[in-house]
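Read the single chain below, which is given as structure tokens and is the form predicted alone.
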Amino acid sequence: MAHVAIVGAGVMGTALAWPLSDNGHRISLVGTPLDREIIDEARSRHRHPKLGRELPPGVTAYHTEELAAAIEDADLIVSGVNSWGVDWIADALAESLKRGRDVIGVTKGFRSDDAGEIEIFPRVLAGQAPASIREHSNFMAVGGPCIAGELAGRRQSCVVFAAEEKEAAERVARLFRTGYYHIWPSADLWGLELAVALKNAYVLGVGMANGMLEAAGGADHAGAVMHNPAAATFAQALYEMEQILTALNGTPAHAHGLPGAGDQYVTAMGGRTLRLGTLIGRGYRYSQAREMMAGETLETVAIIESMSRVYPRLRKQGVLRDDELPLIETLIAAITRDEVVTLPWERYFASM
């Protein structure tokens, strides 16, 4: 039996408890500062107020102020923040990481500086650390199609691990696999890392199939949707992705493979990224868009910004010609420049 203590209780974090505990593990859930509330309803009801189920055996709740006691003799560590808790993250755990411990994240994302250059977040969550630790340490992620509700529910699941090391990410694996949980592990770290945040861009593109169909009234008279447009745009954003990965060397399989493709098909179905999609599709500015979704956490306009920094070093560099990804240019015309935007269908797929 291992201890495995999960730092921010979120949803997807959170739902690695249950194949945790399934293989007997013990547990600890802590919350980041924003999670008090979470955390109360774990302590006092031992449920998950959204995910909306009891949680499974061998969990033990703990607030922020608890997290240095709640690691203390942990095995691996889980990273279940967002992107914008990353920093936190990696703040918080500085001190209390241990030589040999290894960590594994959740968050989907990367960032760029002024200049192009890409951090992903292990390697963010890595520098953080003293050099005698990060050098006898691990640092992995977790990428492929895996909603959390659905994974809480026991739902078949196949998700990467991803480290520098493959035996490290299959080391690790084995804590989690079960009979509905499937991992393959992968030495491919970047590129996983690269796959799991572009398709967070992408499916941007695919909501705006959306809403081209909410502006025409919805379904005609005979039942035509749009389901076309939306299926054009979900290729050409897997050959970007492909192009995008090969220019950063990236394995670029992961863009056809659970990471990209597999990953972007559950993001699509539903969800924040899909919605603002669908409102720049019915015609609305970034900026009208981003006014009705008020509150709303948006990762994907963090990774189109980036990718605004990113796009034109790999062009100026060569590895990239100017009309190779007129989808992501389009995404980067509505969020960084608050252009109305429609889909460059006459575009798609220049190399065909």
The other form holds:
Protein chains: 2
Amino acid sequence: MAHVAIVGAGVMGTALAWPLSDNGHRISLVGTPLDREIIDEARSRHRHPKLGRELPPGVTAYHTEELAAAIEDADLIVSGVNSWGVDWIADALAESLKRGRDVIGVTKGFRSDDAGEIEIFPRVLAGQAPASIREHSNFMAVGGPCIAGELAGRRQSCVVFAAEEKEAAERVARLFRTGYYHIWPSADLWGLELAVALKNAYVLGVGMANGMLEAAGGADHAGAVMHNPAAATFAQALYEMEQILTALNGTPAHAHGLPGAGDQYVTAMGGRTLRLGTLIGRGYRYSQAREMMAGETLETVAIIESMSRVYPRLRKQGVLRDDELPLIETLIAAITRDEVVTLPWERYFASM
Amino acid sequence: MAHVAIVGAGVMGTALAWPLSDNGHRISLVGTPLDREIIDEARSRHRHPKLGRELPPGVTAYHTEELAAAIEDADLIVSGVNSWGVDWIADALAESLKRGRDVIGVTKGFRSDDAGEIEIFPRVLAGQAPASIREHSNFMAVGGPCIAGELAGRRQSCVVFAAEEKEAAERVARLFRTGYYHIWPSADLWGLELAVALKNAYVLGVGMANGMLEAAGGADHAGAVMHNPAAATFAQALYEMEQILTALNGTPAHAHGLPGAGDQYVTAMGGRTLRLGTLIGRGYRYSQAREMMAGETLETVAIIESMSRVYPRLRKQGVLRDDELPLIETLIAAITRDEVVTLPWERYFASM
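What's the form predicted together with another copy of the chain like, now that we've got the form predicted alone?
Below: every chain and molecule of the assembly, starting with the one above.
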């Protein structure tokens, strides 16, 4: 039996409590400063308001100021924050990391600096640990098609746990594996983080097909909707993702495995990214769509902004061919230049 | 301006009349013996009953007994039959093929003999032409995510036209290309036909996740459905398809391009294959599900039956690794041995 501390009480981090609990582990669920209401309800009613479920046995909830004590003897830390919480958690865990600790994160992927150099989130955390400790700690990530509410509902879910050494990923996977939570270990942490982030960017494009349908007034008199354009964009996304992974030395197969195609499929079934894409596909500028979705966290925007710096860098270095990535170009134009955009069919599959 | 004869007045063959008509071509739509009612309505009301639409300008409809005269001076023949109509159309076109003719088919893929040797449908047609003619004719195929009703509704659609020579595919593509119908030419006719058929087989697996949801009584109290299992199966399907394409010397990238992932996405949005999969996922045997869907054409069944002969042959030849294709094994067990099956999560992604 292990003690696992989940830091960040959003839906995805918290959902990991179910397989852990079913395996008999002890779980400390620690809120960020933004999670006060969630932790209050977890304490008073043993319930997670956003998941709409009673928490499983073995979960104890802590407010953010109790973090140090709550994670003191944890065998493993789960980072449950989103892209905007990465610096906060890196600071919050700094003391703990100095004593060595395995950390696995559910945050989607990476960010980039002004020069377009990529930093994947597990490395941001690792950066807080002294070099002497870093060798004994593992900074890992989860990727794959896993809607949090389904995992918490014990629906069959298949994911990848990646670390820089496959054995470390496998060791941690053993804490989580159940009859409904299936885990493949991978040594390509870098490629996994790229894929899980990129698929989130690309679903914006798939959503644009929905928006085109709305702009056209919905199904026509014979019932035709727009699955064809969504599907073509889905395939173009995989095509571009594979090229970006190749250019960045990630495993190209992630593009059409669980972290790429699988997660892209599930993300295209609904949610915020799809809704933002729908608004942009209807013809709204991002600045307008952003207002219509005020208050919602949109990780796809952070990823596309990062790609707006990474993409020119890769082209300058000559590792991406010209005109091969019209979809990401379109998404960058929509998000960072606030342009009205349409899907660039004619430029899809340039090298086919 | 060309004269194109579409033989077989089902929804997909007929839908190709829209881009042809928009490009100003003359179209002869010729029914099979099963298409009498469709042709009657096309003649009396210039309308296609199953598409629910008025036919576009330039289309003349003919009953099956008028075939020879209708296609006499056609520049191109479109084969619009399904898997069960391939022998019929090969016979029907035999005379015409003796005089040389380009033919492009929308039929999904291939069939196999008792020894598990594959025959793709364009070759079945080519087999009817004398060798001297065959060199001057091109036998081609269409693949990619294209719901017929959407193409007829002029929705944006992206497909691949494949021939044994890319130039031939490109030449024919020029007749069809419009602002909404985007066509990529390919020289891998063999691989395209494998992919378009296989994706149809695999959507049965994706449908099984729907059936599991129904068996569980639908969404649970917190609203969790089963997109996670569908998405994992979607990714496993691409993984298996890529291996089968590799083993059979087809372009592996078709598995995650338009003919594979793209078409699989659109097929998973609804339709007969998905419904059959849903019934099997609910726990029905194929024989029961078959009765519940009496009268419906199920091409996925023909493809899985073919694969039940191809798969053992490939394993015997050692070109497929053991245990790498649990999903197709499961589908074969369901369809050809009438077994009650569940999705084999534990065996997914064996070599990952």
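Under this definition, the rigid core comprises the largest set of C-alpha atoms superposing within 1.5 Å between the forms. Residue numbers count along the first chain shown, from 1. Everything numeric in this text was worked out from a predicted model, so none of it was measured.
Remark: with the core as the superposition reference, the CA shift of residue 130 between the two forms reaches 2 Å or more.
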